[in-house]
Each structure stands twice: as C-alpha cells, then as structure tokens.
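Have a look below at one chain only, the form predicted alone, in structure tokens format.
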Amino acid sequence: MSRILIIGAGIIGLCCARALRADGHDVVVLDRDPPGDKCSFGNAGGLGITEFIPASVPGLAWKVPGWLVDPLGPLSLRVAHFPKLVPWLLRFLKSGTWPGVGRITAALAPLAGRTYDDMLPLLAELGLMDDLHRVGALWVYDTAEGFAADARFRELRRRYGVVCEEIDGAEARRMEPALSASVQYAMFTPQWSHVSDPKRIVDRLREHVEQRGVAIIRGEAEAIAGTELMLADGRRLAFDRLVVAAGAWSSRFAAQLGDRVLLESERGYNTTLPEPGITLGREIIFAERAFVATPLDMGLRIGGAAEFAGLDAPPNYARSDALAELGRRYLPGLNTKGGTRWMGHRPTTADSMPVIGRSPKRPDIVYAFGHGHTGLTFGPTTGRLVAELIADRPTAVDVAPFSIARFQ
C-alpha cells in the first residue's frame, strides 16, 4: 500500500487518516501544532444536515452594506484585505443567482445526505455515540418580511428530503421557554442534531488513529517539491500521495502546483459562557442575524460572524462580544459574564462548496478543504471521499463538482 501523507490535523484531515488507515496505508499527519485550536475545536457544534443551500443566494447584495456599517452585524471586512477579496467576492456575487443556488444545492445535497452513514461508525468507533444529540434545532424569525423570504430556501431543503416544520413564536417559546416575546415565527428542522464536545470528538479522533498507526507529526509544511514536502526546518518528507487538508491554508500549496482556487479565511467567532443563566435544549438560530445558541458541555456557545481580513490579521474580538449581546436581545435572561472568546478561520470557497479531488496536475496529490461551516458535519464523508479516490474505487458521492478545475 501507498505511503500517504496528510497536511493538516483538524477534523478534515485527521477523517482522512482514518479511512485510509482502514484501507491498509501508510499514514503520516502534517501538522504545525497538531493539537492546537483549530476551526474543528470552536465550531458551534451542530451537524448542520440542512445546510447545502450556498450563502450567495438572490438579495444578498443589498443587504451587505447595512449588515458592515452595523456594529452588530453578522458581517465585517477590514479595508486593507479588500484588494485580496476581489476576485473571491466576484465570484461569490456570480454565483448568486437562482440557477447557481439550485446547481450548488444539487451537488451539496447528496453530501449533507451521508452525514449520518458516515458520522455514527466514528461516533461509535470513538466510544462517543452519547455526544451526540439528535433533537433539531430551531430556526428563530423576528419579523413575518425576514420569514417569508425564506421560504423558497425551505421548500428548496424539503425537495431534498428536509423536514422543515414552520411553527408560531408561542410555539417556539412552549419548545425554548428562554426564547424573547420578540420571536415571532420559527422552523423547526427534527434531522439537525448537535455534539456535547467538538473538541473532545477531534482529540478522541486524533488519539484513535495514532493508536492505529497514524504517525502524527509536528511541523509548518513550506513546499511540495517532486514526491517531498519540504518543511520549514528543512526536513523532508517522502511520499507516494499527498493529502491537502490544511483549511484555510491550503491554497497556497494548490499555488505551488498551478492549481487556482478561489479560497477565503471566513474569520468566524464565538463566546462560550460557563453560566449563562439559562437552559436551551436544542441548537437555536437567529435567522435574520446570522448567528446560533448551542448548548454544550462547557457551557452555552454563541458563535456566528463573518469577518473577511486574511489570514494573519490579529483578531478582534468586539465580534465575540457583540454576539453575546445580540444572545442576550433573545434570551433576557442569559448571564454573559465570563465567557471565553474565540476566533477561527473557516476555509471557504466562493461558491460555497468544498474541494474534494485530485489536482489536476499531479493526479497523486489529493484536495480535501473548503468546507467552511461544514466540516464536522461532511469530516466523516469527505475522509471516505478521499479514501476511494486514492483507491480508484466508485465514490459514494459525485465529487466532480468538487474539483479545484472549476476555478481554473
């Protein structure tokens, strides 16, 4: 078998090391701090089976200059990045039509069908079957304007076999007694489900392969040169096929290979509050404001935000603190005081979907990143996406809409 190895040890690629350590390789995980926080840790924690319609949707335009000039808004850009996010913001705004969402939606839809297939053996495998809760989530609306515009997203979601209940606000407080009088329309979604613990699944992940022979290793990868990926310590690593797994990173090694990529830092941020004061059984979210409630071990997350500023820009975490008190807009009674702030960057493509194939220039190079909010919610299926690639098996999903050559 194939010595393979694998740049990046968030949940993309520690998924990857599993199905192809399954397969009897040769398995080797590049990291620069492999149990560092990473994107796979701070996420909200939801297994979001809904989520394959893309974000550029018709409309959105116009309500991307009040959502900036909003302090509270669900969207940032910091101006010297500007230059850098032309091309991807083109793209995104072209993707943005109605013919576009229902193409994206088709190839997304399959995906976000396997979650479960693929997510329960691991959850299983890792003797963590009780994270996982499976009670929905809530879709919360303030006004009848913001609910009735989504409702061709619901029925496009139900074409795929999404049950999507629409329900009253009194409804929503019966289910979520925390929730404000000032919700007055929600959705619930039954197939949504939530971990107790992003983290513990990545750690427990990342124990379980090394115990399985997965040699997980410390270092900053700097370039691919022949069948070496030359580090920045100037060690060299050998290898039969590479794995590209490094989020929101991996466009600079698709450079070196002349493989384009239209591939943002989507900066997301949360604050997890220890006692926040209130009791939620489900992930709750705030339709209209772009941001979520989840319930977790350690406390209730608030996350959401999108802040596009590249990836070496310090974060600001006026972000993590204005989503606390949106949280506390629609939950009066929640406590905010001595929550931890976090920011990640969410590798995000321009068009909403993951790349998932080999390079078109080097078919023993393999691309799996991109997944933006989704990837502990496609970890699972992604690594079994790749697996079959590198042993030319029939995929369980169509990944040719995934291919990086849609950028070329």
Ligand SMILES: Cc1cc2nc3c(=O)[nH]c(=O)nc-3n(C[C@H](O)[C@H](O)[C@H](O)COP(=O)(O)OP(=O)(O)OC[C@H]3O[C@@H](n4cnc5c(N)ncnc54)[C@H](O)[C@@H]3O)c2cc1C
Given for the second form:
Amino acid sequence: MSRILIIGAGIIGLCCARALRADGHDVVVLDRDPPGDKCSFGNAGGLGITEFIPASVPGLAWKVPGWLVDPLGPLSLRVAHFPKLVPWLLRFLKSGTWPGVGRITAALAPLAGRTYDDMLPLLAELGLMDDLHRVGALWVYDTAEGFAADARFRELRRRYGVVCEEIDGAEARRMEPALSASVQYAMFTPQWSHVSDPKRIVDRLREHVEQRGVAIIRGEAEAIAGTELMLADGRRLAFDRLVVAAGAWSSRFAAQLGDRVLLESERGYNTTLPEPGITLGREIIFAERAFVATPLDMGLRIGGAAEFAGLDAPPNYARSDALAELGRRYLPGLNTKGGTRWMGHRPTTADSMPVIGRSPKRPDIVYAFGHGHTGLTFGPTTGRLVAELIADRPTAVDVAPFSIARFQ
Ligand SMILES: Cc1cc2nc3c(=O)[nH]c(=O)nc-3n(C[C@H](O)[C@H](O)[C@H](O)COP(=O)(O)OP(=O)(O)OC[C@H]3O[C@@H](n4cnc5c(N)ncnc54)[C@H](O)[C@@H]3O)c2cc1C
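Next up, can you give the form predicted together with the ligand of this protein, since the form predicted alone came first?
What follows is the entire complex, opening with the chain shown before.
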C-alpha cells in the first residue's frame, strides 16, 4: 500500500482520506490549520442534487451589468482583481452555450446522482444520520418571467431524474408560511435535503479519520519537489501519491507541475441568525435573487453571493448584511439581530465542473478540487473516485470530463 499525502483538510481532502484509508493506504493529511475556518464549514448545508447545471448559461451575460450595480445583487467584482480574472471569465462566458450546457450537465448529473449512495454511508459511519433532513427544497419566484425563464432548466433536471413540482405562491406559502406575499410561483424538489451543520460533519470526519489511523499534520505546503512536498517551515514530506485537495488554493500546485487550470475563489457570504423569529421547514432557494435560506441547528443561515476579489482581499461583510436584508424582504417576520457574518472561498472553475483526476504530467499526483457550489454534496463521491483512481479500479462515474487537461 502507498504512502498518500493529501493537501487540504476540507470536506474534499477528508473524504479522500477516509476512502483511501479504507483501501488500506498509509494516509497523511496536511493543512495549514486543520480545525480552522474553511469553505467547508460555513456553507449553506444543502445537498444540491439538482445542481448539475453550470453557472454559465445562455442569457446570463445580459444580467451581469444589472447585478453589478445592485447593492443587493448576487454578483460583485473588485476592480483590482479584474485583470487576473479575465482568462477565467472568457472561458466562463464561452462555456455558456446550449451545447456547452448540455455537455457539462451530462458530465455532472451522474455525480449528483450518486449523492445519497455515498453520503448516507458517510453519515452513518459518523453517527450523524439524524443530521440529514430529507425534506426537499423550495425554489421561489416573484415574477412570471423569472419562473418561465427557468422552464428549460426544469426540463433539463427532469431529464436526469430530478422531480420538479411546479406550484403557485399560495401553495408555497402553505408549505412555508413565513414566505411573503411577493412569492408568485415555486418549484419543489423533494429529492434535495440539507444537513443540521456542515461544520459538524467536517469536524466529526476529521476526528473519525484520525481514529482510523490517518495522520493530520499542521503545516503550509509550498512546493512539490520530486516525490517530496516542501513546507513553508522547511519540513519535507515524502509521498508515493499526492492528492491536491486545497480548495481555492489548489491552482498553485497544478501550476508547479505545468498543468493549467482556470480556478477562481468565488467568495460567498452568509449571515446566520440565532433567533430568526420564523421557522422554515426546508431550504428555500430565492431563484431570481440567487440566495438561499437554510434552517440549521445554530439558526437560520441566509447565504449566497458571488464576489470575485481573489484569495487575499479582506472580506466585505456588507455583503452578509445585504443577504440578511434580502431575507427580510422575502420573510417578513425575520429577526436579523445578532447574526454571525461569514465569508468563504468557493473553489470555482470556469466551467462549473470540478477537477478530479490524475495530473497528465505526473500520474502519481491526483487532483480533487474545484467543487464550487457543491463541495458538500459531491464530497463523499469525490473521495470514492479518488480512491478508485489510485487503486486503478473502474470509477463509479466517468471522470474523463473532469480532467485538468480540458484547460490546456
Ligand atoms: C456561501 C457558500 C454556500 C455554500 N453552500 C453549499 C451547499 O449548500 N452545498 C454544497 O454542497 N456546497 C456548498 N458550498 C460549497 C462548498 O462549501 C465548497 O465547495 C467546499 O467546502 C469546498 O471544499 P474543499 O475541501 O475543496 O475546500 P476548503 O473547505 O476550502 O478546504 C481547503 C483546505 O485546504 C487548506 N489549504 C489550502 N492551501 C494550503 C496549503 N498551501 N497548505 C496547507 N493547507 C492548505 C485550507 O487551509 C483548507 O482547510 C457553499 C460555499 C459557500 C461559500
């Protein structure tokens, strides 16, 4: 069995560690701060089995200027970061054609289709089955135009087995009485679910893999040198196989090997309200405003936003406040006092597909990053796929479309 080094103790790195350890490998996970804050902690907690349609779709480009000038809009961009963003943006826009959407959807749908096959055994192993709420999600719309514009995506989802029930605003309010009268249309997706606390899953998983013999090491990975990883403090860690699961920070390691990738930090924000004053039975997706509200154990989490400002710019928590304000518009009884504001770096590729597969330059190095909006959802399946690749077993899902080679 091999000595496998994994960079990154987020949901992806830890799911890889669990699957590789189950195969009997000697596994080490390196993270600059293993229990510290990361994207995998503060997400919306949704198992988004519908989320196999890419972000870039025909018509999206026309919405961008309006979003950018709207202080409550879902998109923002820091001017200083724009020059670095251009190659990613061009590829993002280029993939937004109907054939492009069809191709990406066909690649991602089988990944989404495995969500429960791989998530349920993980939660059972962690003793967290009660943390999974299989109550569906409600997508709400204010306008007939917005609802009609998404008809094509509902059809696409149905084609891959997703149940999309179309209901009116009154029915949506019967399901979720806290919703405002502005909601006119809705779609109920019963197969969706959410968890009680995404951080609890990652924390429990880290402890669990450690108990099973995985070594978790604190340290900053700096460079790959042959079959050693050089750390910032001068330590060197030898490996037979290396898994790069460093989330939004992964591209620097790919670059060292000469593998090009278009990966950005798509910074997302939320506010978690400890005493929201209202109750939701399930996650609500405010489709025309691109934000969500999830009832978690610690309160109601209102999250979303896509901010392109790179990895180092300080958070702009006004975006968290804007999300809470939007929440109040749609949930009139919402108490926004005492909220906790948070920002996380979604690792987002230009074509909305993760990078899962061997480096074409170094077959002993496997990539597992770029999960964008669906890292919690696709994490356990990604772990399985990485273990299958390393064992040279047939993969449960075709990983060819997820190869980093697509960016060359
Ligand atoms: C607002 C928001 C809402 C979201 N909602 C959902 C949702 O409802 N459902 C869903 O499925 N997904 C959701 N996501 C996406 C999901 O959270 C991410 O896709 C996922 O957390 C990515 O996991 P990761 O392990 O790749 O990255 P991370 O969790 O960021 O982990 C990467 C780790 O790598 C470490 N690292 C990086 N560089 C180095 C280095 N040089 N040396 C050592 N360690 C290093 C970091 O310290 C970090 O711990 C959401 C994201 C956001 C921001």
